[in-house]
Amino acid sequence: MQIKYGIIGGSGRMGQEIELLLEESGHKCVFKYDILGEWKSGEPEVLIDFSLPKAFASTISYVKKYKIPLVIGTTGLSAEQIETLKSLSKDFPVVQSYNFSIGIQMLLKCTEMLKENLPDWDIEISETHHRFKKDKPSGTALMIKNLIGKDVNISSLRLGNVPGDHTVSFGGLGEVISLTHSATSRRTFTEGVLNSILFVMGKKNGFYSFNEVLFQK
């Protein structure tokens, strides 16, 4: 099945790689809006975002003209944004993400397991990315953080041409476990959104994790 798609933020080097993932799979690109203006040459069946949080108003007016699902990555939201994605939510499906890797999903559900268990070791969260990165730290050290629940500290590396790597380290009186992910290819994180775009065609309306995308059955 083709599914005709709109990019938010297409120039951009997530959403060419994006763009380029989804025309091997065989889907059309029949909608664009980025600092190069808007393009049109069909009416999109589900709205992909990963541009800057300054796009984000004409990204909700799209997905309302449309009327069609959304899948956004953009970093940086505050959190009156996500109330508003939740808002919108209630009449289209949403999955929202600061990142869209299957490797990241497990180095969380780890982390879970360790604070856990672990409830007096010290923690600190480090990672690295491309010098181009605008907000820091990343969406994900943050994903990270809150998930942790308490104020940890978060070193945060702009770097070359690193996709991204991120840290969790505990630490005990005579011991350190720390888990890292590494990205090697920003590959992982559009299938990732490939697999997403697949998952909310398939809902009506809510708010979903890239973890329900995965796990949710």
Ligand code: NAD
Contents of the next structure:
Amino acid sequence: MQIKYGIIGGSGRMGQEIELLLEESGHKCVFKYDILGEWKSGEPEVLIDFSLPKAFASTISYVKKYKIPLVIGTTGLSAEQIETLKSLSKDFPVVQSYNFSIGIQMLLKCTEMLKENLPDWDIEISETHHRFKKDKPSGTALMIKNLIGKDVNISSLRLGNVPGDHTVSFGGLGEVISLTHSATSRRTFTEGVLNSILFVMGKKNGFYSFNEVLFQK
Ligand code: NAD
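Following the display of the form predicted on its own, present the structure of the form predicted together with this ligand.
Below is the whole assembly, all chains and molecules, this chain first.
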């Protein structure tokens, strides 16, 4: 089945990678919106947003206009914007995640296990991303911090063209455990986006995480 999709931020690093994988998979881009404006050749059946928080209001209005599901990976969203997504999801299905790689979902599961078993250990998070990344700390580092549920320190490095590295370290007296995830290519995120599109198109409404896409089909 060919899916006609629209993308917000189609000219960006992620937008181009998403388009590459979706075209390879037989799907068709019929709508784009980015800093240069709007392009349209048909009616989209699903909207993807990998842009910047500045584009958020446009994304919401396009979902309402076309009455279609949304898969959003844009980071740096405010608490208010997340609440807007939750309201939107009462009428349209929404998948929102600050990280669409399966490896980060595994890191989150391991982090939860360590957090429960090592309540007195020190915890630190560090992340490294390419020099063009706008938000700091990364959305994924904030997801890890949110899961830990304590005010843990996050160190952020901006270096060269690193797609995204995250480490969470647990320190006790005499030993340290570190969990590290490295995205070696943006392809891992785009495969997660494709899975999310296939998942969300079968739903009526609701606010879904990438964890639900992977494990609660
Ligand atoms: P990028 O800077 O290469 O691209 C940004 C895109 O947004 C461009 O197409 C630009 O034209 C568009 N844009 C900027 N301002 C806009 C506006 N006001 N209105 C409309 N469009 C606008 O960035 P990128 O590296 O492709 O990353 C895009 C987003 O995806 C970032 O928020 C990044 O953190 C996030 N990201 C998420 C994941 C994930 O798994 N969730 C993975 C990688 C990146």
